[in-house]
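Take a look at this single chain, the form predicted alone, given in structure tokens.
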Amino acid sequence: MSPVFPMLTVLSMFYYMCLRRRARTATRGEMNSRRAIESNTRALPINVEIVQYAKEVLDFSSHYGSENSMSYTMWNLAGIPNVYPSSGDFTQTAVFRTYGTWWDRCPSARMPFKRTPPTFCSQDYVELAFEEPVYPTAVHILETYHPGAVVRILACSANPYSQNPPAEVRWEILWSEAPTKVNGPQARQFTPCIKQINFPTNLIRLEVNSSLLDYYTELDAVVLHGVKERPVLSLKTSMIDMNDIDEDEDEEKYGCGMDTLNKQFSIVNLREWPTNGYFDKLPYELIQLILSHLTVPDLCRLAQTCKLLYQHCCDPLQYIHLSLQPYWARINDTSLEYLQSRCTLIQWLNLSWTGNRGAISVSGFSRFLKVCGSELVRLELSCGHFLNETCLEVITEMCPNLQELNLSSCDKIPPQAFNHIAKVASLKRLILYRTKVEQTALLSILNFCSELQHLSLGSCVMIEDYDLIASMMGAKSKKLRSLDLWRCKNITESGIAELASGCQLLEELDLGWCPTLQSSTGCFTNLARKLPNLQKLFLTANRSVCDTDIEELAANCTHLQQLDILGTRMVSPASLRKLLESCKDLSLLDVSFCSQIDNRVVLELNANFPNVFIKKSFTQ
């Protein structure tokens, strides 16, 4: 055989692999910036580009603003810009509830789930509807204050304005990147390089991570560019990256991972092998330990290799703690059904963000909990819009050992449904932020759930009398360590007095934007004297906080670590110095819009107390 023949064979194979890879890339429209193909690709035929602002905000996980106003709410993302290109802190923008890592350093912080893939770092999201479905060519995000929070942009195949919902809803990632710190808080137009998709969309989702930000990020508007006809890519290329021959990493991470859950988890007819190599010599427990570091999609893939590893990957001990939030776009009833036999010992379950738009049904969720709920201790269901009264009833009946329940932003649950929670007497943590819980149900919960240590009632607008709620807490919730009353509209000094007298173990208290509290009644002085263990106190936007209150905190709350007094006109630099000298553990102090605390004072305090992050927002 001629020596030239093997060389020609190798070259032919290489050429075939290149063409195959190029065809697949063109079909999917991949535009990965890390593995870019240098080409003069152009769209054929030429379409007229449509430029549109968001018509409507459909869904979001949290916001700084109130449910009954427009200031600092996600609804400000609809329509044309209100602020851009100006920089600074403006009420007409969209602001999420948290920033930095401060909420992870307080008594109410929750333990993270293990096995969260490193590619998933989203903390919040907002979904925007546009008038016309288009094939996206660009997405512009107008950030007006502390930019850099957006980490993922996704497009949905479902048209929110269609009368006929599709049988299958697809989400495609247009762009994704790890959190990066942007130097400076100034406004910018963020236009990442997005990939092409094979369906038109008028539903865009932004996911954010604010952990690297120095202050709240503010978004003003989102602009979607696109064409009505699907672009056809020219395959004329000038150079091919050798790495393109490898399997596409992003498809592995995002595309087939949870499809594998639905399809490959049920595989039983695996090929017979005479031995399993060195795995036969390893102790069962050691293999289990090694597998415990894999993500759920990796377990799916490994289960297809041999019967021994299939057995290990299906062992219920691998699913004691399970977070499905990173795969929210692909979790459905079928996923839960395949997971049932593996989750009989599950103790921590995170289904936050999952199941919306019909992906998870009430019956599918109920079947899963009836099989897997008996050992559940922690259940995360944030933004689960499929949840209804039947779901809460099943939770309380099937999860007798439940200690932590997160229903944050589950705003579709009817008010009467929350009565069922009172049956879970073992509850230690309950998050009801942005829910429709009513006073009667909450009083029942407080009466029967006396083990509560962490309670979030932020933005619960249907509670009529917070003084009555505070009085019940003081009488029944003696173990309470953290309480979130953010934007509670009607608590007074009477409720604060009952709370401070009965809940003396409190370490964290959020009274931000509670307009009915007045310093002249002595309510803040009473708090400082009765709650010496306070580590975090937010009195955000209470204009009446004065020097006396700050001095009482300095004298009585020496363990204080975080204090927010944004917006007060009555606090002087002298009282802040006393506070900083007395509270040696203080690490966060927000004095934004405090009229007596100008930039010169902030610079001086920063110089004298370098371990304290002193926040002072500005408006251009």
Given for the second form:
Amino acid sequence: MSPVFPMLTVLSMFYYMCLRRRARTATRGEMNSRRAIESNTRALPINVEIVQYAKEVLDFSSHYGSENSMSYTMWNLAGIPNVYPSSGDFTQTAVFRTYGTWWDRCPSARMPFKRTPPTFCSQDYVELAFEEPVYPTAVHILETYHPGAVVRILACSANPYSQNPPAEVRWEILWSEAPTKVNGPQARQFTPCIKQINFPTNLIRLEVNSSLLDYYTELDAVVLHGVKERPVLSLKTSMIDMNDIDEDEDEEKYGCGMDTLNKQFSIVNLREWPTNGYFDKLPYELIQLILSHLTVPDLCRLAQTCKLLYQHCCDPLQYIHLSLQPYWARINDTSLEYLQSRCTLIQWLNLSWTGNRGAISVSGFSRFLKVCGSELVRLELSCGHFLNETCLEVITEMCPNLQELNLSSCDKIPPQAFNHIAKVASLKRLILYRTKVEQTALLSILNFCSELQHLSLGSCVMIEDYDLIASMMGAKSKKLRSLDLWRCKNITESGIAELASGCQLLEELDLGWCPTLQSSTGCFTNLARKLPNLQKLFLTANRSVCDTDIEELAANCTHLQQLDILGTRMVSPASLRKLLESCKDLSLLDVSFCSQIDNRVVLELNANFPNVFIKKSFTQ
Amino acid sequence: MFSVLSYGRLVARAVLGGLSQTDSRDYSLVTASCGFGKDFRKGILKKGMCYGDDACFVARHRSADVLGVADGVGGWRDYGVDPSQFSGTLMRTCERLVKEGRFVPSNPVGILTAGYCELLQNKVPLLGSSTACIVVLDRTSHRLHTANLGDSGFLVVRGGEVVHRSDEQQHYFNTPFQLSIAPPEAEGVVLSDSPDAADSTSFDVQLGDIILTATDGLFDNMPDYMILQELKKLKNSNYESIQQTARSIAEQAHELAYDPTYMSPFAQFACDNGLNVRGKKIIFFFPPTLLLPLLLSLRNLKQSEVLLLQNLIGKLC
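Show the form predicted in complex with its partner chain, please, the one above being the form predicted alone.
The next block holds the full complex; its first chain is the one shown before.
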């Protein structure tokens, strides 16, 4: 044997060891920066950083303010900050509809979907367009009240201002973290460490979770720092990897494409093994039980391992409850097509936030429902901007057993399309928050859907006469347990009277920002007397709520848990004390901007009734 | 950035053959204002351009310049409500509406309506009332669109003469039309006019026009000929001259307010309404404050600033 071979082996081993040591002692970034510094001496062009405020708010899931208003609405997030660095509850900020866990603790709270990946905890979102597409280097979020809600920042590859529809719409997570408690309501500039991406973007999406917050979070502006030319330095991906479990389907470096998810759904040629080891010993139901703890992407990965598990993972019994909301960025027609065969027995389906920007077509959605709608009991379609009249028609025809329908913020559905919902006689829960449902359609729904228990008509601006609606409810919706009439602009005491006499089972009533209700007509007294089961009552910004009303509530509604009387000048501390003494279950009392209830009173009440969360907001 | 554009325009015009009044360039405004509050402190600029109970704003959006004045009704003070809160918030809200482009230049009543509705959307329970006057200059069409609710108002002076003026809207003596938010127990008792009740006019304006908006404090103290006299002294259209003129009008009105021998237009009107005026004893019912943003259309786009003219009539015995 020639002496070359051992020599080569030794040399190659030596080289290998050196490489390994070099890799261990230097991070990828350092090695690349060394290269960059070397190449910099050859005079690279300077990458100018562009700083932009949001040009436009394109989409959002909810907000506190009225449609067409500038106060507490999401549109305030565009442009320069109006309030920052001041802290406080100001009109010029962007505020979401809910905060804390209060909406999970009231009669209208919904059962969560199981198998939600732990990294997905977003409750609301807002999408912002900027003028210039850049490679983001930093994102500053100016929060002016109760900060800490932002849990995820994403960037989109599609330019919302381009004339041509984008070939591919890709969303990349720039930053993601579980919600953390931020002490205090003070304003802050939130600058999380974002990942660098390989495409320029001018469409940023913020996802928020306010469950740990003491009050509404308020955002003033979002600043996007970026460069026009792709940065030379390599990516600092190590920090984000742990949070990207969701996104990393396989070892693909930028694995956010929709193809990745779709690949898993496709039928794969699997190797035949003679046995499946211990899996052959386990009963079928037990394997099903084990698999029921896996999230959908994991289920898809598992399906590619062997034929037995493939059979299990494609079993429709694994898809009785399916939530695709955590994967909203990647669900499209193809995904639905692949899921069709597995979802024939589906009962709960969550497609909220999915399908926008052309991802799901009307025909794709219709095809899916035609195959899988027969057992559907609960359908979540919040923020489904692809939904139109045909979709509603298909839903109501193909889902005869439907009991829960969520069309929150589906603002592209034309007013007359809601007529179809009347066909679903078994409907128990209907959420029409921020939709364009019109009067006759709603009357028709109330007439035929007599099983309704939960109804949300918040910010439904196309309804002309809420008294008529209330009267119909009083006559037909005898089983109504929760009713959301937030910002229902023209309901009066006659509507309330009919509601109170007709819907005896009401436990939750949101009459926030209904300016036409006057306490002097006795409508609140009437409510209190007729609805002893009330657990949640919001009379937000009704300036006429007075001591008598509070006393009546104290006397009649002893099960009251949540009460909001923001902004009235006519309630005194004495009546509040009576209320707190009488309603032992009270856990939330919002007395913000009540001029007779100052901070001293709040402190005193807090001391005497420690179980009640008494909230007093401020502007300062 | 503006100056570069305007220089470029100047050069282009010079090259194209002289400065013509009929070229299609936009008009622009130079604004100045001056004011005095009831608390006798001269020219105190409270937050958001408030003088006493009055407030004003100047804002620009694309091709429109918008001015507004609002006169807070002083009677609320007796009920523990600060009258300047309503007028100030109304003007700041209208300013924000304009800056964000949520308005149509030819519909100033829309600005008032939207501004008033926004006040109702505030979590803070606002109380109070005020008059309001909104003036919109559409720079491209060279038209002025106005909306006036109450007894504030505007004058348009061309060549030393008043060519347009607003009409006072009064329910009865000393009770102008007013936007208001009343406490619930007083609804129906407190005067509250709808923004739709505002008078609305539109007309063309020309280069060199002087637009004067003020609250009743000016018009009640200074008759037209005095105002015109002061305006005649305005030689050129730069900011300093306008500011000087605004200040002099304000100061003059201020002096007249305290002159016990002077029969102001308001005093005259009071007499006509049967209120006793004997010799030197002139009793006034209310001290209205006035705002006087002074506008001038100009060729060159210049930075506009605002000084408020304000005056008051004190109680004299």
